[in-house]
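Next comes just one chain, in structure tokens: the form predicted on its own.
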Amino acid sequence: MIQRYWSRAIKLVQWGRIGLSLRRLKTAKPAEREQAQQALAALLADSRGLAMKIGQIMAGSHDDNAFQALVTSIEPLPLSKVKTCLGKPLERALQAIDEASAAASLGQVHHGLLHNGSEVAIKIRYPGIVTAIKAELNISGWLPAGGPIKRWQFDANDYKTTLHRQLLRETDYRIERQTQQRFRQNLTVSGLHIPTIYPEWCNEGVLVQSWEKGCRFSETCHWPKQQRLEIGRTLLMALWQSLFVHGEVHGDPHPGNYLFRLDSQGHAETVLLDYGCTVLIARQRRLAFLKLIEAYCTGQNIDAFGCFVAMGFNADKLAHLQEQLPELCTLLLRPLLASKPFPVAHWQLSAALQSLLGEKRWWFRAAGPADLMLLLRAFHGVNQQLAQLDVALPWWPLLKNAVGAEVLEQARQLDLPTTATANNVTARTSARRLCVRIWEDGLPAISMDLPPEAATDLASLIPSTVLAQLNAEDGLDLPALSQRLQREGISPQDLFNGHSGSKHYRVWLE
């Protein structure tokens, strides 16, 4: 008991340190960033487990940045302070362990050789990450779901519940060893090479594979076009094909976890690394995003809202954005639209995102299920890569090659759910948008134009402090108005002027 509050004290220090570097990184002058992040970076690494595994996020597909010795450099543990969670078995089996070669936010790879002459990779979780996971987790409970979370109605325990689940899911080697065996009996890419796996010396603690030689991503970026362009096709086909056929995705894309070699006829070979962190996507699921994809690309007429509902959408969040939705389909689908091979660095994504939806592209990302950041986490660092590797390929014709006819004509088969919600949504709903602003000393501090839902829960948006004085000088009842909504549907019209010392508020709907 005095252990685990004892390692929970200490993950609060250090969760403090962190969030004073973020504040000085945030606030660092352009000369300044670089010395910054690496301090951050350094925090980050000492701190291991969940700390760490946010900064390899930071880190993304890039190999410049300051995170990136998150990836590649992270000084070990000593052998000799992780030896004893190898197991009887696999010490009898070795000939030979080297210290470790590289090290992660949960564990570490050494090199070694067992008697019959085979080289293996060993990943060691390190000792006691698992109690230091928990408590991190724990700490994670206690923080507060501000800024678009609150604004924009993400079901913060939501995503809390997804994180909790896959990190602790990581931290069992034995469900990575079960995940990579998956992968490498049903993925069927070319060019692509999952390392094979000794099931009889793993344990929850300890992962043995082949040991596998290649280089690290940046170097490819140097190499010939033909073998970029065969890197590029690999990393997208693997994607295509398990999302779409196997509803399973590597959900980690760091550079770390990708290792490119030349074959013996010169075709590059990608190794993809690490299973630890994979998202499953239901059936109904991937069929939906399969469905709505072929009818963009052929040209078909599609319920382009019952596809996302049937992808896990929140039918009524969803509904606030049926005016835009065709026209984000086609900004989301443009690699695959395109009629000629196309190069990502074109797409400028979260540019046409940011045209199109302004701020309420935080109330698409609302309407997602929680799941979702990690398979958008898988389609970013792919994207990363392509645009790195500088090569275009034709995305439509690829994924029809990876998927197959039969997982095509499954997915032209799939019965959508009726649009009853959003046709409902929208009776009741009559106004565009909720307007906030706030004045300061005269002069204007806060302008937020919002979906009209959110004025049914107006308390999430206003300071508690606030809301108390506005209740107490202009009687303000904020439940009543949110039931009066509720009731008589969200119309246009104005819902409070007040004012709170030098502030003054102004709330309605238009």
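On a predicted model such as this, the values are computed, not experimentally measured, just so you know. What we label the rigid core is the largest C-alpha set whose atoms superpose within 1.5 Å from one form to the other. Positions refer to the first chain, counted from 1. What changes on going to the form predicted together with its partner chain:
Superposition of the core reveals a Cα shift of less than 2 Å for I197 between the two forms.
With the core held fixed, the Cα of R182 is displaced between the two forms by less than 2 Å. When the rigid core is held fixed, the Cα atom of L321 travels less than 2 angstroms between the two forms.
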The other form holds:
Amino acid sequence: MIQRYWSRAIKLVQWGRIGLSLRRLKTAKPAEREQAQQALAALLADSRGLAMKIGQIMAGSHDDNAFQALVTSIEPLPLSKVKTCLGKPLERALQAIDEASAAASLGQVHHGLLHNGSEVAIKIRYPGIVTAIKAELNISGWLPAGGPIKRWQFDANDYKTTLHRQLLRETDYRIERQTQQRFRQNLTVSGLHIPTIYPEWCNEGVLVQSWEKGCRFSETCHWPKQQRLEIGRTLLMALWQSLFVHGEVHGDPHPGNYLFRLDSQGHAETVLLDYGCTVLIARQRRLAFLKLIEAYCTGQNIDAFGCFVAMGFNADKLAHLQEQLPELCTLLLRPLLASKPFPVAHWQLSAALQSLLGEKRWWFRAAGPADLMLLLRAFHGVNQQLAQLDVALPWWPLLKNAVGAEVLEQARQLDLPTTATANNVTARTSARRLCVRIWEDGLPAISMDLPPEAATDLASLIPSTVLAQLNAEDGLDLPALSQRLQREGISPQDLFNGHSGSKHYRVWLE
Amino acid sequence: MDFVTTIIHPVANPIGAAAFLCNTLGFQKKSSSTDALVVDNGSVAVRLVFRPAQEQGVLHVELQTQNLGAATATLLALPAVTLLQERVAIGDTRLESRLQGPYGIIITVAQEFTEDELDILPPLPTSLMWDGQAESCIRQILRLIPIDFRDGARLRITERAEMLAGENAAITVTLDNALQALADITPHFQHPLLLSALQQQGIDASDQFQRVQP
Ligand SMILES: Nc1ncnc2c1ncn2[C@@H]1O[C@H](COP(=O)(O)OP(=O)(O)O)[C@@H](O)[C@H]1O
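Coords for the form predicted together with its partner chain, given the form predicted on its own:
Below is the entire complex, every chain and molecule, led by the chain shown above.
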């Protein structure tokens, strides 16, 4: 379980290193290669944002600037270089096409005019980007199973497939096209507009859709209250409807993916762009979440623990929080529980969580499945936007409306799994955290802080080969250590300290 | 938590100051020692300590009254009290007169007026947009609710109406939402009164009131 953390930690360190090695590549770069690096950086920067939410900030990964510089310095290519990608039918249909107006992560967007007078946005994937990225991945020592991957027995294949899947998803515009069409078909939120796709000209490397006019989010913050309220409502309802009805959520809620404008009657319209990254949430999981919300909002008894487990939380880890769970729910659901429109700007969620859970909040994060964390990012995005819009909205009534009576009824009817909530961590805990540090050749390689209870489960935290080495060299007896901690309490102390090859490990409770 | 209990007033004549506070402003002597006199009115205490005249401090006291004119006149009739400022408006609901008393004491006489006395219809504490008729109707009708309950009622009607609007995914509260909120949050025995008052405004709210179970 904690192993997952560990692997994330390593991913983070790895990504930090890729950032560095990209920076170190000082040789003259052909344009294509540079693009590949930028695209790769954008991709990794994106994933890294997610992982950071889930894990801890690791030693050596404070490398935001390297990514940021790469991501923002992307210059679109001249039209002449990409025109061949359009394909004959589209070229024939076009009356005019402008130079690129915006760089996308793996391509660029052109404004075009069809002979029938319609304006279109044409996203063109950089030619050769896929092969270039693959080559770049190899150069950066990403895919070869060496380094940390080998050291921690990382499943390099899993790694490769994950990365390839992500690459595929991002580079194949057909997938994005289908996703966008699904969203267009399924979402019926007042004020939400999803651009129309022109499937006849789309392919793996070209995405053609209606050209949308509008201004950026920052401008709308100066709009009159009515329009700000309309935007806020649309953003909230779109999130709920996509989560609870549609089961697929836009996973990239940053401001660049929205455009805003007024319709002929002066109502605000929100255009949602970029369907390259979405999160799928299975039916039972989303219904369990809705069931929990509904019970809390209507004041009914509910097995919150069971709901969380049905949402995909790990029961053993969550068991650490069983006592706090009801209060935790009221904190997390606060805007929905308010009997009036809720001003998000005043919502101090992290501070409230910190004071309720303290170090134990680790267990909550650790118990949550990765995609739910992505979902949290979507929620967080909308919250930030509502705060910036400076509007208070009636969350629960809007949610009921967005979801509809039928889905609410399905949630009510959902049977929760019966959960064995045996909590085997009974040791008294006076330590505040478990600290793990690894140095390689005298330099910090990994630095992690974990909940102190993890000390009783070091066996699942440290890969077995490393354990075997430590066992042999330092006489470390983990089961005995674990038993002792259970018996005597988890109090501040050094747990072990040892060398293995060029590495130096230190694990302690403080 | 520790509390502030006492205000200290450095004064050239503590005995005279104590007498003034006790005789005209309702304080009572609480204790006296060689270095201080303490007077108290049940919610605030003043410790009067001796200082030479040139170091005397200023003690601002505020007197709440239901009748600003009469209270001011009574104080001004005292020998050492003079007028500093008369009937200064503070915000929409408060009037003050300021008087200079003896022993460095400045008295602010204040009267708070209710919205009825001022004949105003305060705005609703809204978060959403409100239809003009809905808002003016609720502002009017709130007049009928006893003043002591009115602020609470105003808040609850507004919040309730906005939640009802949300159920229709609306960001503007309609007259229907407002009337329903009124019916929902007012005690049942008041309904006939409210219904007929609404009728006088030309509004038929019987549907909304019927939807509420007694
Ligand atoms: N339909 C459209 N109408 C107008 N501009 C668009 C449209 N689609 C994309 N753009 C512009 O292109 C930019 C990048 O597009 P996006 O789909 O976000 O690419 P990526 O996800 O690959 O970064 C957007 O921020 C926007 O400025």
